[in-house]
Amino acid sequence: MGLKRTIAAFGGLALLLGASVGCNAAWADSSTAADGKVASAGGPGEAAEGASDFAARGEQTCMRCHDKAPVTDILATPHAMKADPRTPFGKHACESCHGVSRDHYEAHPAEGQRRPSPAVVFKGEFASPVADRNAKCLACHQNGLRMNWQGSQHESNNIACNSCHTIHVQKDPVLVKQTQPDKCFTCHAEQQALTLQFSHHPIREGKVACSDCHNPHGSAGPDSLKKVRVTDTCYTCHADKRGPMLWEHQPVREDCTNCHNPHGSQNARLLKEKVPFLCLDCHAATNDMGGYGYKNSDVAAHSGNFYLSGDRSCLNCHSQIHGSNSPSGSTFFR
């Protein structure tokens, strides 16, 4: 009985091995086209482009010519993780982004003639249209922070993803807080000039980046702010100004930029004007108290431009200008 069981077990193993070999052979037949191109599952655009249209050896085909930096630097990036099917190298390597480019790598141009370009070229004289380049990126990067890209300011101005992003590097400069502003300032020169003012957010010091406040891929708020309102964006860091307060200063609740220029100012605390001139933009009648219904003592205190003749300002007395929780703080004294 023991011998029969042993023979039966070996017989079953042989059948199993035979089935495995048969499956492997069938897979090889189904995944190799007549022209020797190896098929690969997944990847955007394969409904229109057969899997067998891609280079059989993937990136090795491209790197027969493109074998130097910065092209080869992509091998050290997350995009080159072959074990992850979500990455370009987990699908068709270079052609996942550059499209089927058989005409490019199989061409044998005569001396002096130019080799045909890949299907999608991201930069240079022969760069593809912005829509074609962005379509390749958005095939994978559509969700999350990019969900409002369609109709955003950058998309409406025909900005390509690779105008800001650098792919063939281990760390994209626009994703590093210290180097991100250099990318943004390429177009936003006015904001760059403001960051060089005396009072500024620590952008050039590398402590704050543009993306801390803005979502360059679009948002539901104004000026691509990450929050729906300006004040909500500011409250992300300045939570002590949020309130609710027992006594609230209306311009503060409406919009912080009524008084502050967040990119920089020549006045202290990012103020758009020097106090008291900033206050007089709204409280113009405070100079003579006309129409404000103040007591005679208040009129005397504010009359004669006493706060315009020296360094004294409204904030010397109205120190809680962002709001007060004191029962006697209606004038923001405390």
Ligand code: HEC
Given for the second form:
Amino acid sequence: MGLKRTIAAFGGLALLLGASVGCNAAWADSSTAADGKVASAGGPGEAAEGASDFAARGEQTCMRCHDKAPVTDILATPHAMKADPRTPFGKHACESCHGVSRDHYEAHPAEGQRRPSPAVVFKGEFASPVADRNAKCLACHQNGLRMNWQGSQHESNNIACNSCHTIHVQKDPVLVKQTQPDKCFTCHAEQQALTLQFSHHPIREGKVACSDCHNPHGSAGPDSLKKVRVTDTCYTCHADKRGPMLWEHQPVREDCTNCHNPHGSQNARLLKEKVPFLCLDCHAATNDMGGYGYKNSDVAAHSGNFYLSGDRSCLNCHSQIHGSNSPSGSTFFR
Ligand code: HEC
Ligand code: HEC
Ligand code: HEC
Ligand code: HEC
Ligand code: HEC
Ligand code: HEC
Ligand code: HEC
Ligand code: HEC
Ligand code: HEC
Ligand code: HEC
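Next up, the form predicted together with this ligand. The previous block was the form predicted alone.
And the full complex, kicking off with our chain again.
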């Protein structure tokens, strides 16, 4: 890298970050450089890494070599808000995540040798253990959505924060509805297949995201759902199904997945089975739920085969399947 280009890049950077830096200091990157930049105290992991071990010139130390995209794309993200003391750039810049890395940038490797890696590397051949990587992120992000990270499926399966998140990019794709599912599908082929089925939530159309129902950082609910109950998760968008209703259909109140597969189905309306089979699972006299009426009853309408036939079958008469508010709706006719 030529000195001229470095200085040009440097000037641009100083402008971007609003830092006032003399070009003559460009190579003076030891932590003792008296350039007036003082690392803010109270950052993560500083008990182990003394504050004075961090590069005094912050990101400028690193960017004299790492001056190209994608590394520099971080400058356009919330992480690079220097004026905000909560951010990496308000603390120890690159080293807030990559750790104290003096061995890396002060090395003078011989021809054909590589420099020792920074303390924490997030991807590639020299990637650090997942726990070390995640510890860096969690030092600032333990709260909020990540209250239940410890013990979550992703945490216990050794998934890294950066298996989903990309840091050196202007907009992290996993935070964008349209591009999020592709990230998830790299590991969740089964759900990907379901979203391709005839009936599906508009996930691949970019209107519903996995994170509308799930908190991928873990939750207090089942299957990392955002709410403690499945039904409550569904009510956030399908409020008309919430009730309470005058006449409740018990399985609806219990769990929408008694009848629906949220990710996709070959049957209309995300139903797990076609009607009448769906209904007969619970309503046949011989089923293991004891048989809730229907065959045992004297209902004239249930004689012959008409009541089983057609696309809508049972729904021809029992159309208010999620419950009814009509005084005469006890069997969900209206
Ligand atoms: C003097 C030039 C130079 C400086 C300064 C520098 N790096 Fe590097 N860095 C490199 C080179 C060259 C590589 C590629 C590895 C090699 O070939 O030695 C690299 C690789 C990396 C990698 C990839 C992991 C690896 O081991 O290959 C990361 C991450 C990294 N640097 C981060 C940083 C950070 C953070 C800083 C500032 C604290 C920094 N670098 C400062 C030259 C530099
Ligand atoms: C030094 C503290 C710090 C560290 C370390 C840190 N972050 Fe952040 N991060 C922040 C702050 C502050 C914000 C901005 C939050 C806000 O504006 O409310 C942020 C924002 C984010 C966002 C939202 C970005 C956006 O575009 O809205 C994501 C995702 C994120 N961080 C993930 C990570 C991951 C993954 C790591 C580890 C590789 C990490 N962070 C390390 C402090 C940190
Ligand atoms: C399985 C994928 C996945 C993993 C692993 C993951 N995240 Fe996220 N993260 C997401 C998604 C998706 C969102 C958007 C959530 C939303 O919009 O509700 C998000 C949002 C965020 C945000 C911005 C929203 C906020 O909370 O302010 C931060 C910060 C964040 N994650 C940090 C982390 C950290 C730290 C880790 C590791 C401990 C991590 N994430 C692991 C998928 C993941
Ligand atoms: C918020 C945490 C965070 C900060 C701050 C950060 N990085 Fe990174 N860095 C990462 C993550 C995570 C990756 C993995 C690729 C990605 O997500 O973009 C990475 C990847 C890299 C790589 C490429 C390694 C490879 O093999 O692909 C280099 C080089 C690098 N960072 C240098 C820097 C430099 C220089 C700075 C400061 C200007 C910096 N990083 C600031 C988290 C961070
Ligand atoms: C790097 C691979 C990977 C990525 C990427 C990933 N997951 Fe996972 N996920 C797993 C593993 C492993 C499990 C553990 C269960 C299993 O093996 O299916 C899991 C489990 C889950 C579970 C079940 C959680 C529970 O508490 O039972 C949900 C929900 C989930 N992931 C959602 C997501 C979403 C949403 C995304 C994208 C934002 C995502 N995952 C991205 C690997 C991944
Ligand atoms: C409309 C809400 C909703 C959306 C959107 C959604 N899920 Fe789910 N997901 C659920 C529910 C409810 C469960 C509970 C188990 C079940 O019946 O499938 C679940 C379960 C899971 C599980 C656990 C395994 C299983 O099937 O039981 C994984 C993994 C998962 N979802 C991944 C994803 C991924 C990846 C996306 C995005 C492509 C996604 N989900 C989108 C509601 C949703
Ligand atoms: C983020 C909002 C959101 C959440 C949460 C949500 N849905 Fe949906 N749901 C939608 C949208 C959008 C549609 C498509 C509506 C349309 O196409 O008119 C839909 C459609 C449906 C359909 C009809 C599908 C069809 O093929 O006609 C069913 C059934 C359904 N959702 C069930 C559920 C269940 C069960 C849950 C909880 C596990 C749930 N939804 C959670 C937004 C949501
Ligand atoms: C007992 C089985 C069953 C349960 C449980 C159930 N549904 Fe349904 N749902 C159906 C049937 C059958 C249809 C198709 C109705 C039709 O075509 O007239 C349907 C259709 C839907 C539709 C699309 C048409 C409409 O009415 O808006 C949505 C949305 C929906 N259900 C949401 C939910 C939610 C949310 C829950 C949980 C609170 C739930 N369902 C529980 C059987 C059920
Ligand atoms: C997961 C099991 C399950 C499924 C699937 C199911 N039901 Fe039910 N249904 C019940 C239970 C439990 C009751 C309450 C029975 C009671 O109170 O004795 C009930 C009650 C009813 C009632 C009112 C009975 C009465 O005596 O007032 C009707 C009508 C009914 N269901 C029709 C249907 C239809 C039509 C379908 C298919 C679209 C269906 N059910 C699917 C479990 C189910
Ligand atoms: C032609 C209209 C019609 C069709 C189609 C129909 N039913 Fe009914 N069903 C009735 C009538 C009428 C009653 C009695 C209502 C009352 O007494 O208020 C009834 C009552 C019920 C009851 C209440 C229990 C009982 O025996 O009194 C259940 C459960 C039930 N039906 C389930 C089903 C199922 C499951 C299907 C599809 C396999 C179905 N019905 C198809 C008209 C129909």
